[in-house]
Amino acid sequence: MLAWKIGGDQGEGIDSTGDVLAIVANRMGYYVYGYKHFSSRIKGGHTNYKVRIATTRVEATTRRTDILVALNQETIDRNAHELDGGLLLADSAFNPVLPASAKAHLLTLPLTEIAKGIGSAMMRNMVAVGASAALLQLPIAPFVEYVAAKFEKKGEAIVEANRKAVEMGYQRIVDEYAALLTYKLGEPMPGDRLVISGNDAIALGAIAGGCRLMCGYPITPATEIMESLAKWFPLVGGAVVQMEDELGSMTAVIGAGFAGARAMTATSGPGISLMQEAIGLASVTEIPAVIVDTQRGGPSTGMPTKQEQSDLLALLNGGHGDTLRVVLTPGSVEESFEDAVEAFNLAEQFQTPVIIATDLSLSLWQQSVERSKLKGPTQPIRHGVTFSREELLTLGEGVFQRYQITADGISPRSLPGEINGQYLATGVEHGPSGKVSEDPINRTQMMNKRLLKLQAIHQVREGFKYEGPEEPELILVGIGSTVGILREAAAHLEAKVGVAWFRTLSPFPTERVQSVLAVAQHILVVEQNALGQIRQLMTVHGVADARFDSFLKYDGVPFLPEEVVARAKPLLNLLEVY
């Protein structure tokens, strides 16, 4: 496994760099995992993109880089001491120095120099591509081949440019540096596999669960999401609309779910803060919305380009009087899609809001995925109980109850235009017919039969999961990103360690949990947040004790594997050194 990383100024395509390293490997064979550092603007600041190549499932980024590419000084300032003993490969055009503390291999060449030869500095970075490449010790043809796909709409002479570009950055790294080419990948697992991120996943995931309308209002870093459906949705039939703000694209996503279109809408915390209000709407009458919500640093605008999950309580208990939310939290890349095909069928089945809770990292970062896992749902498409027109037509005019009382708290409901159905569907307390009540006896009725109705998802979903030994020493939790994070801390520890998460934050899955974690020795909740949020939830739903440690970071940068480990061996009692 190696990594690789390449830093600027943002707005000179280190994004796109990366993107071609990151697809070409992987088409090659490899697993790649890909983090951005970016600042919360357009042009200018430092950015950088690593991507780590492996032969295995890789799912979090790691502190150690092998090869530093640096387009300019402040890279080299930034990143040099995660090379130890690694290549720095810089543009000798700003004169580049290395630190005295750092402990790399400095080799230079005159990519700015050498793009402008062949007709545009603007190609600095496929010369920069090709001589990665070679000190990789990765063909260049595979290189080559996806530059030609890549520039065929833009003609011969842009295709030929970038190609020679590619090709002379290669190999003045074989003529120049050969001795230093010792770096080598094992031999590729073949596959049919994709690198996507969480925001794609999900939109892909939205289309297979029948949506076919998505209404929202950009925000980082949830705007990918519709700018995906943007492209998909003509394909099958659907259809984008940016609205005037997060407020008007809920009510309109409310509005198209009592009509009986699957709808939704994505957002992030500020966006969840302004929608908090509509979002209860959907609660009291009843109507299916789906809503995701990319978490970053806040409060307020706080850190947009960061990673953070502390919007989790404001997801359970943000709005105003007694709700209950379904909040689903996955914890890859494969799991977005898989809730976002899920989320309506909830939605429509249990006749209520369904908010998908993912975070910076799992929403835009990309990785290897296997193919088969994108494929579409297992199972057909649940629409929930309904009144069929047959049934409505023997009724009779003002028979049909909207809001009856049932067993399981879920009332048939109709769609609006259908004779004898019910249009009525208002935010006050309502009775059984719809209309509204303030009767003590009738509110009481409404708010358990609306609170009951929910428990019954942990019946249709495994709300928390857990991968590991029978008997563990260590349980490692968490949620969303941190889980691939946790993942490879735990085969790193010389330990009976396993790996849980939530696939279910509310309903909480309480019996679940709890007989999940009864065999640990000690539990770490792991957890990108201040106030330790999961750690609050499990306390207050009785299944926290004395086992139970945290380990919070809140600083807007992802978990390492190896500070989790770090963390955990004194639970265990280790000394190895990671």
Given for the second form:
Amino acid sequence: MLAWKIGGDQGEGIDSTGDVLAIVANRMGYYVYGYKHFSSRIKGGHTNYKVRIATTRVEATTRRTDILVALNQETIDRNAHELDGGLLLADSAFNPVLPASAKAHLLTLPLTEIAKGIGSAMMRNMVAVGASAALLQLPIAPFVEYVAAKFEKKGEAIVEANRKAVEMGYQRIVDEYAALLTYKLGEPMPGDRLVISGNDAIALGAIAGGCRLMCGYPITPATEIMESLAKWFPLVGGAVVQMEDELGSMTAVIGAGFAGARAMTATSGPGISLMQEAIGLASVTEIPAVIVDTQRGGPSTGMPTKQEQSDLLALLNGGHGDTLRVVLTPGSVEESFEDAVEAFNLAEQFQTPVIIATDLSLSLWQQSVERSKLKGPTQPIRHGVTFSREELLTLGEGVFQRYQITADGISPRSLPGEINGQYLATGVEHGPSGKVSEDPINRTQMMNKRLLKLQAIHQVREGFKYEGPEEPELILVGIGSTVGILREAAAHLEAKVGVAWFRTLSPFPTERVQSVLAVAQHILVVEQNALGQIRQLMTVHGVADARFDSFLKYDGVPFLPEEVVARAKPLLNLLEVY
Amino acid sequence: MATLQDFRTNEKAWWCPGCGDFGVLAAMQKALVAVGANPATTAIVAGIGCSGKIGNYINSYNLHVPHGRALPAALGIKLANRDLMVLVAGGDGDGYAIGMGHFMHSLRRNANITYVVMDNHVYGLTKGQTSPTSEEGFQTKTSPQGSIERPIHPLMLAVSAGATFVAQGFSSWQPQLASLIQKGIEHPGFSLINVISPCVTYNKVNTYDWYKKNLQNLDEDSTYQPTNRARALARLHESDEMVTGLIYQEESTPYEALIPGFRETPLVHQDLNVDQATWDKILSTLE
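Just the form predicted alone so far, so send over the form predicted in complex with the partner chain.
Shown next: the complete complex, the earlier chain at its head.
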């Protein structure tokens, strides 16, 4: 496994350069994971993109960098410490200086000059791609092939120039630095994989799950979901509406759910705060709705481009009044796809808002995903209980009871357009017919009905997953993007360590959590917020005890597997002492 | 063919005796009958306030949403099932205060939705506070010395925001009001019908008699043509919006007809499974 990183100013094509490396390596059969450091501005400011390339699945970033490509001195100053004897390739144009403390081999190439020689300084990054391929000892042909396809539409001259840029970068490294070419990735694992992010996976899952309407308001890091759907929906007859705000986005989704369509919105912290108002409406009117919250640093504007998992309690309990929502928490890109499909089924089946809680790292960072995990055409569509047109006709006029009390709390729906199915769906407390009622007995019944119906979710879905040995000394518990980090950490800990993660945070899967954790000697809850929100929830639900410890981080930077290893080791050693 | 009776529910409206909203309810029901609507294919969204109760009294599919959010909910319904007739009813507080953002954007979005605003220049359900359409100097419990803010001019706002149908009615003038709502429903785009609907309890200034004295009926002015945006604005400005009738209308293609790839078959009637060829095409954009 190798970690390659490129750094420069925002607006210098760092992203697309990293993408080229990730996509080509993926096509060659390597597993990739890309991590971007960026800030909330368009041009200027340091940015970097780290790609891990491996022969097995990788779903976390790491501290170490093996190869650093620096397009300016700031990149060296900020990142050279990650190189532990690694290679630093710098553009000689800025007279790169290696800090005295850095342990690295400095390689310089006139990247800009070479590009200019071919025709334009714009091709500097392509020279860097070629050079990187050489440093990674990867064959040049797949890179040339990709670049040719990428620039095909721009004409033969552009293709030729870019091809040349890649080849010259490659050749100069081979010619000038052959002695330093010691990195070797190992044999690739050929397969049919795509490099996608969690946001891509959610947009794909939404389409596979029958969603045909997305009403949203742009916000980092959720916007790509809306953008992807705007690109794909015309192919399936769906629509994206860019609303005036999140209040409108959420309410429009509820309107569509009332009318029988599968609709969604996607947002992040500030948007979810605004949506709480209407989420309450969906709860009390029992209208299906799907909401994605790609969590970022909060509160308020917080850190829009930084990783955090601090919306969890708000997702469960935000807004006024007693409501239960379904909150799904995918722990990987693949699970993001699965949960997006399933969210629309659960929303209709249980007539409830369903929130998919991801986080910035999970939603933005791309990784290799098996195409076979992204099945579109065969997904089951479950609409839940409804009155058919025929049943309503037989029922007669004015008889239909939208909110009739049932054993499982779920009342069959009618949809606008169906004769004899008319009713009032109101945010005001109502009786079985839908009519407004403040009767104390009715109120209690209706509240109980809404709280009861969601409990059955655990019968259709495992709310807490576990991977690891049967009798673990330690279980690492996490959520969202942290899960992949915990997996890598567990693999590095030379002990019986398992990883457990929530798939359903609400309703809380109490029994399942208890049974998974029963055998562990020690439990470390790893979460990216300051309040220990997952641990709090576990405590409230009575599953936390003296075996529990927390590892919290709220600096906006994802956990590194190395950090989790370091935090977990003393726990394991402690056990040995006893 | 549905009759007035078909659009009634067995609930007794609890508005104050003499409330203008009774007239709005009656005119909406008449308009629905006149356009040949069917209760089962009619969706009415209402907001919060005295006006928001209207959904309780019309037999149709009714959605009653939080304060100010009726318009986006209606958009969702229309996009989910474009075969439905979608109407929104709310008050001046719901539409022009808390819901102002949605109002402006619904106008420019122009989905085929009919918006009936029951405008009484006062907050009724919270027992008498100033509204965005209250006149300067209007005394209420939250402005005991008189309102010091200038009133909103919803009709001028609508005309300048790109509305394709703007009208104003008066709850006492039933035939004109019913006809305006009917025209609004028939208009293929967003239609605003602001209705003067006096509050007999909390507004002792803008009374029925006051409106009858001050309103100009555009139907009685054969020189007025509701087809010119600038002239509509001028007339509204000169009259301080004290006009009833059709103020502005233009040819319109509704939002839902402009969405790329959006089908005429309503979303709710479509097969939700994706075929393999389409799926492969989608995935190919990620390769």
